[in-house]
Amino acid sequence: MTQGVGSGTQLPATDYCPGVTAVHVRVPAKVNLSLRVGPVRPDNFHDVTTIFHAISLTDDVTVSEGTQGSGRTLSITGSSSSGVPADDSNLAAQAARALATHAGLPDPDVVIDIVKSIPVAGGMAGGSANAAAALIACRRLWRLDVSDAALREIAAAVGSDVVFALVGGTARGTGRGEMVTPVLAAGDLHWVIALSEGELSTPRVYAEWDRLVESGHVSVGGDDAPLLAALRTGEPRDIGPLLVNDLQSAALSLRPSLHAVLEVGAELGALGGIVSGSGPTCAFLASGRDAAIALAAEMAGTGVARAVRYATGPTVGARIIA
C-alpha cells in the first residue's frame, strides 16, 4: 500500500499499523516549468512565482527505530551521495526534530537512511524531498495523529520547497515557494536531465540574479498564463517554447558551460530545454518516450553532461511504499 500527502487528505492515527520499527518512503525530484523571481523580501527571501512538476527521478529515504540515546543517525548513499550531509544539518534531519518538537516528543532516536538518485545542489530539490519523506515517514513510524494539513506547515518551516515534496503533480508554488495550489495538467510529459559535473549553491545563485537585475542585465515579470493554458492541453510542442527560468541567466553566468548543454540539447531536437531551479541540472522536453529516449542516448554520446537519464512527469507526492 502506498500512502502519500493528498489536498485536503487527512491520515488519521487508526490508520497506522502499532509495532513498525522503520517507514520505507520514496519521493521524487522536481523540474519547475517557470520560475519568476521578485524582489528580496524583509526575511532575505525572495518572493517567487513557479509551476512546480514532480517527475520520476527519485530518492529513496527509510526511518526505523535507534537505540535509546543514539539521536539522529544519518546514512547516505546511492549514486548522488556525495558532498550530502550527515549531521543535523541535513534537511532530514531537521524535518524529524520539527515533528517531534510540533507532537511535543522528546529529542527522537531515529535512524534515516537515504539513497540518493537526485543530483545534490542540481537544481531539482533533493534535499526538500528527503525532509518531506523524512516527515511522512516518521509520523507514520511515531503513529502520529497529525493531519495533512498540519504536516504541510511544519514542512514550510523547514524548506521552501518542502510542501511541493509533499504533494507532487504539477502545482502553483508563491510565496517563497511553499504556498502550493494544483495545476490542472493533462497527460504525460516526458524529460531528458543532463546532469552536470559539480554543484551550484542556490544562495549564491540568488545573490549572481540580484546583482544581474541590479546592473540591468535582466528583466523582472512576466505571464504564466501561456504555460497554464498549454498544460491543461497537455500539448508538449505547445509547453516546450514557453518554458522560462528567472534564475537561468544567473546559473549561466556563474556555470558558463551550461550553455552548451542547452545548445546540444536544442540542436538534437528537444522541444525546451531550461535550467532546473537554480542550477545547474538542465532539463529537456521531448514530444514523447521514444524520442525522449533517443534524444537521452544521443546527449549522452556527445559528453557534454556527466549523465543523462530519463525521466516522466507529473508523478506522485512522497508516499510511503513499505
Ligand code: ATP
Contents of the next structure:
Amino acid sequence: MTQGVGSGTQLPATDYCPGVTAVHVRVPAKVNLSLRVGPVRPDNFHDVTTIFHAISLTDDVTVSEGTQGSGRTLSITGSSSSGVPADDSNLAAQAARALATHAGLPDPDVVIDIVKSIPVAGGMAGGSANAAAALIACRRLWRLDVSDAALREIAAAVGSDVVFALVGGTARGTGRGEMVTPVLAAGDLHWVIALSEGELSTPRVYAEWDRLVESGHVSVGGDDAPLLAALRTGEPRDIGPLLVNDLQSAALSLRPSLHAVLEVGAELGALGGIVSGSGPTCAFLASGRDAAIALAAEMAGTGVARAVRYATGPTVGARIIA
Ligand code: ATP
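Follow the form predicted on its own with the form predicted in complex with the named molecule, if you could.
Starting with the chain above, the whole complex follows.
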C-alpha cells in the first residue's frame, strides 16, 4: 500500500519550530474531471478511476493545544458550516487522533477551529479536506518526524479523498481514490461552481448508481486517454467536452432539479459542465477568467443555484498559512 498512496509531490516540511501554539492550514476543495466507477468490492467500497483537480474554494483549519483532559474541542464557522459535526465524528478530529495513535502519543487534547466555505456533502470532499488540514497542522504542532509517505498512509485510512487533499494539483486516483499520482497538466482552468440547496449522501448516490447499473440504465467503462492528452495541452475547449462523471446519472436520478442547473450552464456557453463527485454541486468550465466571471454572474441571475462561485484550478493541497 505504501507504494500507491500518492507520490512525487512534496508536502509542507516538518521543521522544528519551538513555541508553536497554533497552526493555521488552508485546504482546497476538489472537482473530479473524470470519475469512472468500477464494481463494488468485498469491503463495500467501489473501485474508482478518477482525475482529481484541486480548486481555489478553500476551508481554513487552525489547530491549537487544548487543556489537559479536554479531548477534541471543535468550532465550525463560515458560510458552509451547517450540519458539520462538532464532535469526534468530525473527520478533522478523526485525523488528529489517527496521527497521535501513529506517533504513539496519548489521545490528543486539541482545539480545532474550522472555517468552512466548501459545501457540506456537496461532492467536493470538504470533510476529507478538513482531515488533511488537521494532519498537516498536528504534525507541525506536535513537532513530529512523520514522513510525507507515512502521512499519506494515515490519510488513506481516514478517508478515500484525504490523500488527494494533501497533494492537490491535478492527479489520478485509483483504488478507493486513495492511490494518487500527479498528472501533467498545463495552465490554469477557470471554473464556475454552482452550489445547490441541501446535501446528497455519497453512500446513497453510490447505491443509486448500483441500482442503475443492475437495471441496465447506464453503461460502464471508458477511457481517460483523450482527457489526459487535453490536460497536457491545457486547452479548455478540448477539456470541456471530455469531462465525465459516472455518478452524474445517479445524482440526477436522486435530484432531478440538477438537470436544470446543467442545462443553464450549457445555454450560457460553458465549455463543459458536470455534477461534482456525488453532487449536488455542479462545476462548469469557461475559456478564461473573464468568461468565467461573466458566466458566474449570469448564472447567479437565473436563480437556478443557491449560490455561484468563481474558482481556478489547479491549486496546491493543504498548506500551512501561519
Ligand atoms: P465526498 O465527495 O468526499 O464523498 P462530500 O463533499 O460529498 O464528500 P463532505 O462535505 O465531506 O461531503 O461531508 C460528508 C459528511 O461527512 C457530512 O454530511 C458530515 O456529516 C460529515 N463530516 C464529518 N466531518 C466533516 C467536516 N469536517 N466537514 C464536513 N462534513 C463532515
